[in-house]
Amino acid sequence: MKTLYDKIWESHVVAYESEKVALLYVDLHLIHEVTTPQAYDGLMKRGRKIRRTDLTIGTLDHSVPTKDTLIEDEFAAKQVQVFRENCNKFGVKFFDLGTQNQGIVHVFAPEMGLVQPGMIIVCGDSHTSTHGAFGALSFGIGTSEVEQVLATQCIRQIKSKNLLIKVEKRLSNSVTAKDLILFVIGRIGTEGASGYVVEYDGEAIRNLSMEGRMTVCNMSIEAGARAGLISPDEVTFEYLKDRAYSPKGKTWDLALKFWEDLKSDSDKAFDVVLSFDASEIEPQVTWGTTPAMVTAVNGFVPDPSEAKNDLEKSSYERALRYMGLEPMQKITSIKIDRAFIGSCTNSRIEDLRMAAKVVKGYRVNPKVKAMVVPGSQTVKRQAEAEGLARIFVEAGFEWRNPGCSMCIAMNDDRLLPLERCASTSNRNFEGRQGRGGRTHLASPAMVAAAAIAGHFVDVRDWRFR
């Protein structure tokens, strides 16, 4: 018996080096400004080519503002400028900025179709795993193996074990994907899957949207997973059909055939299977410095006298410094300075239409200041069409470019020191929205309504207008 991973890795072996590592041919590599000019380096001075330019695609997205397309900081200027130069003089196509299809490396990809069921897909970016939602076999890469992968279209790679999460009945009125992760990592913490590829399975995961499962798939990371995986089923294929790159005619119909043949044989092919009840969880809000420490919105932040052990209490007491809360403080109790919605986890339409509706007749607090950012071209020419963009405008939202933006600071859009946010990014480490800043993680409609607010609130109590 195998599993999902287990048929893609074997189906992409060129040559073991031994039972558990082996060297992967790479169906797409993915890339963009910030992981890419040292590995370009190492091919010139090697006097290299790239060995498939038509399965290297890239954009600039870390770097680059949100506000115009002028990039006033030195470095970030420099980087997209060798950015385009590099992939201009080695022939990989890129969607620069303004573009059509520019956006968030794991946002434009699967939506031009590039994304596919049995793939196996690498980036510099440790979010990759987010193209696992498609039954791909996908994670990030270091500036090295970026330099490998440019050169021989293949990466080495130790055979990691399979672990299954199943998450079984259904999510409750206004409980997201984003929720259903942020609980999964609480409960297991951030190396509860460390050395797995997860793949998830059960009603509320069948149950989610494509970019529900995107969402799930691109936190398993922050519980030490090395990649995330759905395997495909009718929404993905509903998904796929019909877009730039995905397979046309008698094409699509052999690529169907085959993708309706990925999934794992059994539950036993698993080393480890963990099962957890949608009906229990609850709208999630972090309140310290890893996902893990997060809590449903109606909870309290916890006492480190109540910890397991030492070393977990010394951690709690670190995030509540850095964090500036108390212990037992209700979470409705906090109060926020910003508000951002955007990055690779949740900045697809069905995010942005999720926070709209939280939003719409009602004015951002005057004490906090919000944005929306959408996560490509495709998706703001959508929301402007659509009528978002007008509602967040109304409201007070800045209405942003695509980019990373505020989840990693590489840019313009950052956190200053002691500024509190609520975020839907991915990760709430220390100083990684700015130097000093607090970041709790939520869903769209969560941050929105804590945008209106002031502070968190139970999105399921909400007067929608």
Contents of the next structure:
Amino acid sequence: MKTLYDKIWESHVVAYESEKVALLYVDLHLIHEVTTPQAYDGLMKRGRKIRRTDLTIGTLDHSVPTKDTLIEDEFAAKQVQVFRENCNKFGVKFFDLGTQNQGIVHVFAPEMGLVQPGMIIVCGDSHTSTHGAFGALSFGIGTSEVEQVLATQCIRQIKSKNLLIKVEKRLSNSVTAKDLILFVIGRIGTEGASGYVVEYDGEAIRNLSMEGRMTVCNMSIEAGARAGLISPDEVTFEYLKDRAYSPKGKTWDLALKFWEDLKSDSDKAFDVVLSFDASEIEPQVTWGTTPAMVTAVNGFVPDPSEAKNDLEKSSYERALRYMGLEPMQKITSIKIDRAFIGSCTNSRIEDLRMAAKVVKGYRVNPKVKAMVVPGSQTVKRQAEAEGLARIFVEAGFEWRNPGCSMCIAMNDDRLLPLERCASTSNRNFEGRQGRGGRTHLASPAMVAAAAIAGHFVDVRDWRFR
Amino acid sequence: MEKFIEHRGKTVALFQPNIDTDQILPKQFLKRIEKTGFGDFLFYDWRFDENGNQNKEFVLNQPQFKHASILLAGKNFGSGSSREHAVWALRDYGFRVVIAPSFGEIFYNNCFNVGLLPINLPEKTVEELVRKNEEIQNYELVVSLLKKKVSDDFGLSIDFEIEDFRREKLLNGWDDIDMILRFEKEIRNYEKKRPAWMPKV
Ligand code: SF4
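Could you drop in the structure for the form predicted in complex with its partner chain? We only have the form predicted alone so far.
Up next: the whole complex, starting with the chain shown before.
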């Protein structure tokens, strides 16, 4: 009995260095400007080449501006320029600013059909877990490992354990993949999946679109998982059909045959199985400084004095101090200054459709500054063609160019100290969106509704216009 | 990479859970293209105020913890972003060892590529070390990777576990690329039988 993870692992072992350490072959290496300069440097210092430029592809996303393509920040400009030069020198294909496929690394690759079931994909970025949505084993690596993969196309790994997260039954209306994964992280904690590769299954997972599945797998890392996986099915194949890099004709049939067999043999193949009931999940909002500090929109900020132990109590107190919240404050009473719709978690076309549906016919609250940053040029074009961009702009949102933007705030898109933001991104860590800034994570629909109301509201009660 | 065999050094404690790599090295310094010089920016938003002045209360700024090289941290240390810059910053600042009940997995991995030794010890044990660090002035530990032991001058001696391949790598200062390239023949064989439908760019 084997899990999907076991199977992908076995099919990629180049050699065992020792009983525990395997050398795995990497099918696709995604790169971006932030975690590569030192890796390229290492290659050059030792006179090494890139083994497979045909399995390596890059983009500019983290430190790029989203207003126009002119980079004012001297360091960012240098980093971007060095990335261009290195890619050109080594013959690596990449998507430059303003070109038609540029976007966040975890958005452009799937939409071009580069992510296919059964592959191993790595990237110097923790949210590489996103690509597990296709049944591809995908994980983040450090810069030294980026250099290793560039030089050898292989990575040394020891095997993780297998965790199955089953989400049974159906999600209620207006409850999304984002709420599902925030809920799960809230239950299992920031270390709940440490040491594991997580596979997600169950009716609620099967009912998700590829966009929703990517949102779920994307946040696996916030529970400490090595990777997240969803076995491929009709939804996956439908999505992949006719994408730029998807197999065509006879090769498609060949691939499909292989993909259809990619699933875990039985629940019994897992070390641990956790089950959740999707019908219990309500729209989620984080109140603290880890994604596990989360509750339902109709809930309350917790009271630290009711924490399980001293350590939890002090970390709750610290979080509330940083977030400027009171114990037992109602979530819906939290007023926001900013709203951010974007990031590799929630900037795909479906996310923008959900948000636009809420926004249509409304205006952004005058006290709120709101922006939408599509995940890629492709998403941007599509949203413009579908009229979503117009809905946002007419409501008072800023409509930006693709990039990581205020998910990480490496460019000018950032919170001022004490500013409070409803955000569709994945990390509410201290200072993540700007020093002293306060982040509440939620779904695109919930963030859109908060932007209009000026505070959090239950999107299930929304009056769509 | 610099070898790690044994190290004696002063301890400092940051004993709170979930210190993520965004705190260890804030994003504004990720635009640098070098591997060095990150020590000045370690825990930047905690060490310095908005105007760049030292925050006197922060433990690394207290004179008695100057030149500490062993960090005692809470669980899930180094979670979050994969940025190896966080490890470069700790190392560049002067840390050689981090002791915590658990680590973010990518961070843990990265440590071994930079020559920083992460040690997993049970929460209770770390707590005890933190207490000693508070009570004893200039508290020092001796960390032996060779013997897989943490000890002090007051009779404490704790064994720790670490996978052999990671230990060997640090003990010898090995470079992964050289190690992988020993398998050149196997890599070439593997490449011959890769499925044809997989994408090439
Ligand atoms: S959008 Fe945010 S989480 Fe995603 S790759 Fe960019 S910085 Fe990382």
